[in-house]
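Presented as structure tokens, the chain that follows is alone, the form predicted alone.
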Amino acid sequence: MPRPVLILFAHPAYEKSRVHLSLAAAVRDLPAVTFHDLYEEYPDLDIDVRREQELLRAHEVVVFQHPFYWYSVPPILKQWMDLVLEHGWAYGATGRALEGKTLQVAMTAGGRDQAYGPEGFNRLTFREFLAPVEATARLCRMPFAEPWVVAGTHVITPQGVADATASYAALIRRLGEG
């Protein structure tokens, strides 16, 4: 039995992203996948908290798909976390709605891999930059999967996009299979 996967997609300039256009096209129609574009759903940023919580309840895997945006997540995804992950529902003594559900980050970065690490320009790894997201997962009792990252999107070749797309679709299939 497949595990339902919820992809929370957040890209403020989706139509300009050749990488995310390809990634999204590869996964949006996979079995047991719900592809949920937050900017499309909430252009006025008025997030329907109860609806989002129901989507979370109905899925076993949650994927944050987004560009690495100023060393973090895009604004709507941060707002989504602030509003949807309520105390007493997602965390706290009685907040167990997400317990055991997997959180996977799938993101792109314009900078190349070598820019991220102790010797790189940014000095931190992607995983270190994602510490707040990982801490959020832990607070919500969710296993945090190793982040999946496509780096160097400013210089990626068409073959690189195709390879990343195939890798992402395989990841989402594996997550759905458990």
The other form holds:
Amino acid sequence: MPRPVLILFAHPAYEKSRVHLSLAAAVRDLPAVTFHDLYEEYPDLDIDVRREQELLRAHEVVVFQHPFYWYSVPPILKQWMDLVLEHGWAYGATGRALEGKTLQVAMTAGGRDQAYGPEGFNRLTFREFLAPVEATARLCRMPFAEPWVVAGTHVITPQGVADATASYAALIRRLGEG
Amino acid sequence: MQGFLLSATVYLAAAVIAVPIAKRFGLGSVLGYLLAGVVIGPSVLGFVGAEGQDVMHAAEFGVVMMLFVIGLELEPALLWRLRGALLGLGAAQVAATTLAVTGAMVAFGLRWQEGLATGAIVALSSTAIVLQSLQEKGWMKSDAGEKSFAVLLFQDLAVIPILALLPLLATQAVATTGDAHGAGAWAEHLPGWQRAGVTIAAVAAIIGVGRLLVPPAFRSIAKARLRETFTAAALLLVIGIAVLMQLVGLSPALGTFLGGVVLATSEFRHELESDIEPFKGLLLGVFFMAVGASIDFALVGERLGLVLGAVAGLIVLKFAVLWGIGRVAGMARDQHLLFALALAQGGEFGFVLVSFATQNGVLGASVTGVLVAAIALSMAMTPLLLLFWERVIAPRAQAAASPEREMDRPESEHSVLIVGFGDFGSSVGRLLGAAGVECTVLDLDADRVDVLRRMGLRVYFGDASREELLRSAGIEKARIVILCVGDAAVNLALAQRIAHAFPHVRIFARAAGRLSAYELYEAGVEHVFRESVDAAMRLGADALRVLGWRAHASWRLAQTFRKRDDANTKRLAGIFRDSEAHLSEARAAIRDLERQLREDRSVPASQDDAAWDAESLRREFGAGGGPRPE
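Alongside the form predicted alone that was just displayed, please also present the structure of the form predicted in complex with the partner chain.
Starting with the chain above, the whole complex follows.
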């Protein structure tokens, strides 16, 4: 039973990104995948809440694809969470619209893997930094999948991009197969 | 009294019936009045008869009022700018027309004195008909409009020396020594230098009284808050000036014009204008009808060839002279033609001068009958000539543009073509330029094109309604055409033509308002932008801030409101045509606004942003315990 995948893509300077251009190209036309480019849809951050909720309803897997900015999500994704995940709809006593849908974070980070961890420069792991997203998933009764991260994009080689792209496409396929 | 009421009924009824019909057929009100006059006149229905001439004299006062209103609206700066046209074109026109007509009359075997008198009489054009027509069509501010106005003003001045000249041309025994025009002008019996002094004193009085006495007087009347007293004072002012002018033998129209100019800077300008306006309109209407009624069709029928020849000769000669003057003045071809057509007629002062000349034994009855008919018919022809210009010449002239300027040949081919580079178009072009997108620009304002080119922009002079120009501007390779012409009708016509001829190109169009947006959507344009919406929303949001709203909240509301409004406009575009097609544009706009307001009320624009409203959260979690997002 295929599970339709909704990729919420958030990149304010997509045209300048090397890694995301490649990642997006590999998944946007996969069957049962809806590639939803938030900055393209809502350049003024004026998110159409009803439309977003309809999209969520129609999919079983939700992917946040974005660069890791200041240890967090880009602002439009936070705006999206603020507005779309309404009380009484996404959480709360009567809010069960998202129950059981998987939330997958797929992000790129400039720093290398070694910088993220107790011994590293940033002290915390990616998963620890993503605690707010994980807590959001929990509140919305959504299983939170282990974050998928391409680290070290400041120094990534073309081969590295190709490898990451193949890995990402495989991840999305796997999610879609359920 | 009964007679007065009866003829008032006839005139008013004729006006009420004829003018809307004439306007409906695009003929303009002046022609409507003239036709109404012909119909009620002795030649057709005979409702009004011999008193037509008297009515005309009374109604001439409409011309006086018109010049007062024009004076009120005139900026002194414009008058100063027109001084060259006034003295140069005006003097040249009067002198050249007089001489040309004199020559023609002498060639037809009249005495030179009669010829000169006739020439001076027909040199004057009809201020009433020309200005009323130009105003109605909105051409007063055009080059031809301003120059016509200047020439008419000069002609009003010229009446004075002509009145002085006519008695000197007498060739026949004078029966009576009365005079029609300056009746009761005691100043006429004074010696020359005293007369000049009195005239200057009268003009100074108008300026002095207008500047110093009128404003405080009107202020105290305004304090009484009696509408009709104010109206009475306004009328008193105009009539008083006219009487004073007649006493010293000057043109009353000129005097009231001067009075208007003096009061143009006072705070009562608009008040005066709105008080005089209805009288002016009515009297002018009656005047035009009287002109129509005074055309003696019996005479015309009897001497058909002669009268028609005289009319044609009058119009052709005046046109030729005006054409030559316009040429020397270097007017653009279409304006040049309008100028020459507009003034090619005899005028209301002509009637006055004809009777004056008759009384002074200058002209014999054989000449005057034909002359009066010719002047009246030439006046009646003017609205038709202007209509001809509007329908035939103007569109062609726009297509061909001015002869001294060939259409540019845009050699570059960009993927964006902007038509119309005024405020709106240039803002769009600058934004695209900032993004590094080069655009080809077409504009019809030659001066603007020159300035922009000097600044290194690729702007081309040309009329985008011509397909070959669009082709040479590269529309076939363009992806986008941006229509930013200020005239909504022109913009729409361009959109329709381009959508039809070049279906591959995406049209982005500026819309004047909601109705114009509907029409553009209907023409198949997908990207329609109402020009005032964004500014209005920003203004509204800022106003809300001053009223105590948080900046972001008011901005969000404006954002949401605008999106809903845009969506509504798109949706209503289809409905509009079906339901409101029968209404006039203004009526349809009101009906549309009504519907918008109803919809606004049923869907409050601020319903969104529920997620930032913690009300429901407080209700659910207020008792404590349970999960909450923090």
